[in-house]
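Below, in structure tokens: the form predicted alone, a single chain.
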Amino acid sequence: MVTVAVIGAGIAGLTVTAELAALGHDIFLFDKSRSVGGRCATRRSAVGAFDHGAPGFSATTAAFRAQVAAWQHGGWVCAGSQGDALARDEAPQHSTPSPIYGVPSMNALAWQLEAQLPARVTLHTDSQVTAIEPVDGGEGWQLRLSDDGFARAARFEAVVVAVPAEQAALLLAPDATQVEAMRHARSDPCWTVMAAWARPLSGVLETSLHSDAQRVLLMARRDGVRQGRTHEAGVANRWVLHATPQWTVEHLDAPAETVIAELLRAFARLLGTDLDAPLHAVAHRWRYAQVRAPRSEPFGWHAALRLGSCGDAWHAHGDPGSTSPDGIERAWLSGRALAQQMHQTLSPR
């Protein structure tokens, strides 16, 4: 068995690390967050929590559709409520499965997954790898932290890259073929605007919700009423906004403020009513929110440096009963599938 170091403790590199941990291999897991989850983010605040991160996720294939069955017997994630509005790019043609959420928020479910990690992994936080160089003399590799220094453990066997893609990029130059599959993986911006009221907000049904005609908005989503949330005294709407990828594209660099004002506008639009000022509003850019063309391919693997990479930039179709797994299911997908072939890689026959 070896010792592996994985970079990013998002859905894919939590995955890849329970796997490789379970077969034996001792796991240094590093983030640069303070904890792990990466787009299963939950943001807290005085008027109540936001999931302002991924808005929840599907199962599509058998695989993936086991693992959401157990977390959902642990009690991990339930499927979405009546409670929830989503507006979209597109009005719904037909009936689709309820969006699937962590319990009682989606950072949650990651915490339930570092949680059962086994006592063979390390998980190092606040540690932003910035490079990965082949150790002086030797065989293996070391981790380059942005203080200039290098991880504590001195020498890595084989090294998993698990974040957006146009960071990997950048951690995977040792092996030009990853660096340029995913060049080609670009990842679409969202910026997002956490806001709350005190009264109801009019006009506002479940399934009546679309993408405002100025295609400022790609979603919104009312926060708070699904299972395990609790209430605030005096907060009756908490709602998550999501930008479309090309709004956020145009105003990436634009103050916080405009764009709080911009998507509160789009919303009164799509409400078709005026709207109160709210209690709370706060926005957040995600830089890397969406994959717009993934891979067909379900990892990055090179066997002779034993360097590889997972994640939602991987595995565009799943397996054979699968359409279109979406970034969460892809990274679970990626980050088993690639912890299965290094497994076979790694250890002595």
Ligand SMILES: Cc1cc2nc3c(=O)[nH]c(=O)nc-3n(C[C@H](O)[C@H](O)[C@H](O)COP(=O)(O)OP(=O)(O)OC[C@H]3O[C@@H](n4cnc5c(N)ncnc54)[C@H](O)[C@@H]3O)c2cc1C
The other form holds:
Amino acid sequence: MVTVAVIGAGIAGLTVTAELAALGHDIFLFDKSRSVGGRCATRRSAVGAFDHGAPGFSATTAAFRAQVAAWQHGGWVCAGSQGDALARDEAPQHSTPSPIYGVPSMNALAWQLEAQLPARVTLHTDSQVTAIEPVDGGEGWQLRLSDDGFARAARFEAVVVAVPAEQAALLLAPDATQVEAMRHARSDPCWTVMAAWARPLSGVLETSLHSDAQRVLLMARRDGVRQGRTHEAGVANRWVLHATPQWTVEHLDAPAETVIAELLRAFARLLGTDLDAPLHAVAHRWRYAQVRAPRSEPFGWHAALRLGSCGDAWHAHGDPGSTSPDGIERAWLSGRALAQQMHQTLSPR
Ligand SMILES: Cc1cc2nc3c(=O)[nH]c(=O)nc-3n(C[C@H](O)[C@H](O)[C@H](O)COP(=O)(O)OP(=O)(O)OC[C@H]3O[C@@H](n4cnc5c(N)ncnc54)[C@H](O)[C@@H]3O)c2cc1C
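Next, report the structure of the form predicted together with this ligand; the form predicted alone has already been given.
Now the full complex is given, and it begins with the chain already shown.
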């Protein structure tokens, strides 16, 4: 059994960690954020919580469907209808809103996965890894952290990178093949606005789908109506607005106030009504939201270096005859497949 460092505690990192730990390996899991989940994200606020990253997910493969059924049995996720998305334009590179979602919030799924990790896993949050460096003449690895120190368990026998492709390309520098693979898996950015109103919005049919002729909004989704969501006094409704990739690229460095104003204007146009001033409106920029062209391989793994990568940039192919898996399913499939591969090839040095 070996000591492995996993960088990134999104769905992929949590999955590879859980699988490797179950096989008896000791895992040190690092994430730069305060908590786990990555893009399976929820933002708390005085007006209630917003799922401002992935709104949900689908399950296209038999393996992931079985996993989702277990999560559903545990009450961690719920299979809803697709009708809770009000507005969406016809962006061909993204699938329809995904019907499975976390209960009581999207990041609750990641928290549940974290809570199930065995004692042989050590989680370090607020720990940004800036480089993976060889030690002991290449016999092991050490991780350089953003405060310029090194991770406390100084020597790892294997390292897994489970972060978005563009960030993975930087960390995977010791293996040119994986760097090259990640350079080709480009992600689309997404400006997101979380807004809440004191009064119900007039004329809103929650199950209607509209196209946004201005090409600003990809999706407008009412966030308080799902199972497990709380209701704050004085707040009639909360919405998450996702901009299209194209609009986001054109406004990537726009000030948050401009983004909020533009997305609210597009939302009002879509509803065909004037909007009251919101009680709350905050913008978040996802620089790497969804992968445009994931790799067909399930993961990256250099057996001699003992350096691997997994996440939504990998595993573009699902079961034969089924549609391609979306981001969260790819992250899970990729993390699981890499753990199996590593276990077959790892032995203590
Ligand atoms: C707006 C939006 C809408 C989406 N819609 C859908 C959808 O409808 N369906 C769907 O299936 N998917 C959707 N996705 C995509 C989905 O969220 C991702 O594909 C999936 O969550 C990726 O998981 P991951 O573990 O590969 O990466 P991530 O969730 O990005 O996890 C990576 C983790 O690595 C950490 N990290 C990064 N760099 C470092 C570093 N240097 N050191 C330490 N830690 C680091 C990050 O903090 C993060 O926690 C959407 C995403 C967004 C943002």
